Amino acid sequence: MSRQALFATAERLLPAITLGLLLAAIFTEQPRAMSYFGLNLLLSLAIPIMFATLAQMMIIAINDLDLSIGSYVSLVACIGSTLLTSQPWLGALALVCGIALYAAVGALIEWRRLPSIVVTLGLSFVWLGLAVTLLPTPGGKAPAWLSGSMRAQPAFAPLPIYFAAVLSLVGWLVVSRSSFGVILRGAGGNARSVARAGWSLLGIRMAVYGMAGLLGTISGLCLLGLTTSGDANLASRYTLVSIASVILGGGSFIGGRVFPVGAVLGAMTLTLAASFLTFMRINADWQIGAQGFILVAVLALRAMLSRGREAA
C-alpha cells in the first residue's frame, strides 16, 4: 500500500479509531462497564443523538446548517408526552405538521435565497415557544408503547448497538448507493450542475429538510421513551452536539461531503464521553469541555493526515 493510500485509509478510519480509544479508556478505568448492562447504560442516550445527527447531516450535505434541531427534538418530546398520550390522533397530526413545516422552511430558504443559519435560528425560537406553550413546566408522560420499546433488551448486544448498525447501513445505502444520494451530494458539491441537469433545487431542498424533520421527530420520540417525560429544554444541547458529531465523523460544511457511518460513530463517541464523565460523577461543565477537546483533537489529527496524504 502506498503512503498516500495509507494516509487516506487512516483518515477514513479516524472516527472508528477515536471511538475505540475512548472505549479502551473507559474499560481500563471501569472494567465493569465492559458488559451488556454497562454498555447499555453508557450508550442509552446515543439513540436520539444518532437520529438528530443524521438529521443535521442531511442539512449539511447541501451546504446548509440547522440551528433548530435541538429545539425541534424538545418540541417533539413535549408533543409526545402530552398530545400523543391523551389524544393520539391529534399528537400524530401535530408531528406530521412539524415535518411538513420543516419541508416548507427548506422551500422558503431556496425560494428566497435566504441563509439557512438565520432562518433556522429564528425557527428554533418558534419551536421553543410552541414547546413552552404546550408544556410550560417539565412533566407529562410517555406513551407506554414508546417507553416499553426503548427499554427493550435484545439478545447478544444492547439496543443502542443495533440502532447504530441499522442507521449506519441505511444511511450508507441512501447517501452512497442510491440515486437520491447522488443528487444530494451533487446539490452540495455543485448545485448549478444539478440544476442544469434538470433537477429542481427547490424539490431537493424540500426533500432534504423533510427528511431532517422526520429524523428529528424520531429522535424526539426516542428521547421521550428514555426519559419518560417532556421538557421544552430537554434537547437544547442537541444542536451543537449534532453538528460536532457530523464533523467528527468526517463531514464538511462545504462540498456535500458527509459520511453516515462516521456521523453515527461520532454521535456514539460524544455520548460516551458525556456518559462516562456522568458515570464518574464529574461536573456537567467538564462534560462539555471533554466533548470539545475530543472534537479539536480529532480535527487536528485529521488535518495532519490530510497534509500527509497530499505530501505523499
The other form holds:
Amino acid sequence: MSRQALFATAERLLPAITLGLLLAAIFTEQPRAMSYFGLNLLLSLAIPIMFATLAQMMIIAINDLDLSIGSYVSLVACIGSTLLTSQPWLGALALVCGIALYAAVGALIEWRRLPSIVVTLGLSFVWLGLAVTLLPTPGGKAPAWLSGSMRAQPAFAPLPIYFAAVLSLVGWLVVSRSSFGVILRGAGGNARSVARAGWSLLGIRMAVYGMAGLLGTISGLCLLGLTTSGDANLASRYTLVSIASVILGGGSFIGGRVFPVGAVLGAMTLTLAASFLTFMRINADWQIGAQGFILVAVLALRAMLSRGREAA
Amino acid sequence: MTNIRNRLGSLPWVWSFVGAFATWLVTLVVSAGQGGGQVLTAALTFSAFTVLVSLGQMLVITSGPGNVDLSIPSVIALSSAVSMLVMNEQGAMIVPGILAAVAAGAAVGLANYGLIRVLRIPPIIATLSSSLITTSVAITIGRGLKIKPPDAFANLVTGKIAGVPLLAILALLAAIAIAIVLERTVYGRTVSAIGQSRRVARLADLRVEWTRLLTYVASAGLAGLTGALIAGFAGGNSLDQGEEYLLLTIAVVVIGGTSVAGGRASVPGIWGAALFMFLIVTMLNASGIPPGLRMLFTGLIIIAVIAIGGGEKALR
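I would like to compare: after the form predicted alone, may I see the structure of the form predicted together with the partner chain?
The complete assembly is shown below, putting the previous chain first.
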C-alpha cells in the first residue's frame, strides 16, 4: 500500500480508532465496565444521540444546518410523555404533523432560498414553545411499551450495540449505496447539476427535511423510553452534539461529504466522552470541557493525517 | 413607488427599525398607553448588551460563508467571573477588571482562530469546541463566586444621562466605531472582501489570515467586555448570563440585514434588530399570553421576517 493510501485509510478509520481508545481507557480504569450491563449503562444514552446525529447528517449532506433538532427531540419527548400516553391516536397524529412541518420548512427554505441556519433557529423557538405549552413543568409518563422496549436485554450484546450496528448498516445502504443517496450527496456537491439532470430540488429538500424529522422523532421516543418522563429542555444540547458528531465522523459542512457509519461512531464517542471523566474520577466541572478536548484532539489527529497524505 | 422600493431594498436595515417601531406601538396599545417610556428605557438598556455582542458576531459572519462564533455565551460566563474576581469589590480596580474581562475574551478569540487555522476545521466546530473548554474554565473559577461589583461600577452601568442609559450610549458609540472601521479602514474593507471571495482577496494580496484573526479576537473581546458590563448590571456574575446570546446574536445579525453568506455587513440593522427582538418579547409579555405561546410566536416572527425580507442565495 502506498503511503498516501495508508494515510487515507487511517483518516477513514479515525472515528473507530477514537472510540476504541476511549473504551480502552475506560476499561483500564474500571474493568467492571467491560460487561454486558456496564456497556449498556455507558452507551444507552447514545441511542437517541445516534438518531439525532443521523437527522443532522441528512441536513448537512445538502449543505444546510439544523439548529432546531435539539428542541424538536425535546418536543417529541413531551408529546410522548403526555398525548401519546393519554390519547395514543392524537399523540401519533401530533408526531406525524411534526414530521410534515419539518418537510414544509424544507420547502420554505428551498422556495424562498433562505439561510437554513436562521430558519431553523426560529424553528427551535417554535418547537420549544410548543413543548412548554404541552408540558410546562418536567413530568408526564412514557407509554409502558416504550420504556419497556428501551429496557430490553437482547442476547449476546446490549441494546445500544444492536442499534449502532443496524443504524450504521441502514445509513450506509441509504447514503452510500442507494440511488437516493447519490441524489442526496449530489444535491450537496453540485445542486445545479442535479437540477439540470431533471430532479426537483424542492422535492429533494422536502424529502431530506422530512427524513430528518422522522429520525428526530425516533430520537425523541428513544430518549423518552430511557428517561420515562418528559421535559421541554430534555435534549437542548443535542443540537450542538449532533453537529459535532457528524464532523467527528468525518463529514464536512459543504460538498455533500457525509459518512453515516462515522456519524454513528462519533455520537457514541461524544456520549462516552461525557462519562469518561466520571470514570477517571476527575472534577465534574470538567465534564463539558472534556468533550471539547476530545473534539480538538480527534480533529488535530485528522489534520495531521490529511497533511501527511498531502505531503506523501 | 418602485423607486422608493428600490432604495429601501438597498437599505435592508430599514425593515428592522420599522418592525421595532411597529412592535413598540402595539405594546403601547396592548398596555393602554401605560409606561411607553419605561419600555423604551428598558429596551435601550437590554438592547445595548445585545448590540455589543452582535457587532462582533456581525464581523465574524461578514468574513465569509460558514463563519460564525458559537463561543460568545461561554466567553460571557468566563469574563463576567474574571471581571468580578479582579475588581474584588474595590472601586480602584474597575478599569483593570474590565481590561481583564476583555483580555480573557480576546484569548478565547485567539484560540478560536488557532483551531480554525491549525486544525483546518469549520469555524462552527472550532468555536463550539473552544466554548466547551471555556465553559469548564468558567465553571471552575466562577461557581459560587459571590463578589458584588464595586458601587461606582454598578452605578455607572445602570446610570443615565438625560434619561438615556449610559450603556445605550456606549453601544451606540461602539456601533459607530465599527461602522467607520468597516467603511474606512483597510481592515474593514478586507473583512468584506474576504466575505465576498476569499480567493480573490488572497490574490489581491490582502492580509486574509491576519484579518480573520483580528475578527475572531474582536468578536470574543466584545463578548468579554459585555460579560463585565452584565456582571456589573446584574450585581454579580452567574454562569448562565450569556446563554441567550448564542442564538440571539445570530438572529439579530441576520434580521438586521447582514448577509449570512458573508461580504455584506449592516451596522444600523444591529440596533434595529436588537430593539425589535427585545420589544417582541416585551409585547408578548404585556399581552399576557403564556410563556410557551410567547416562544412559539417569537419563533414564527423570526421565520416570517426572514421569509419576507430574505430571498438571497442560501449558503447554509
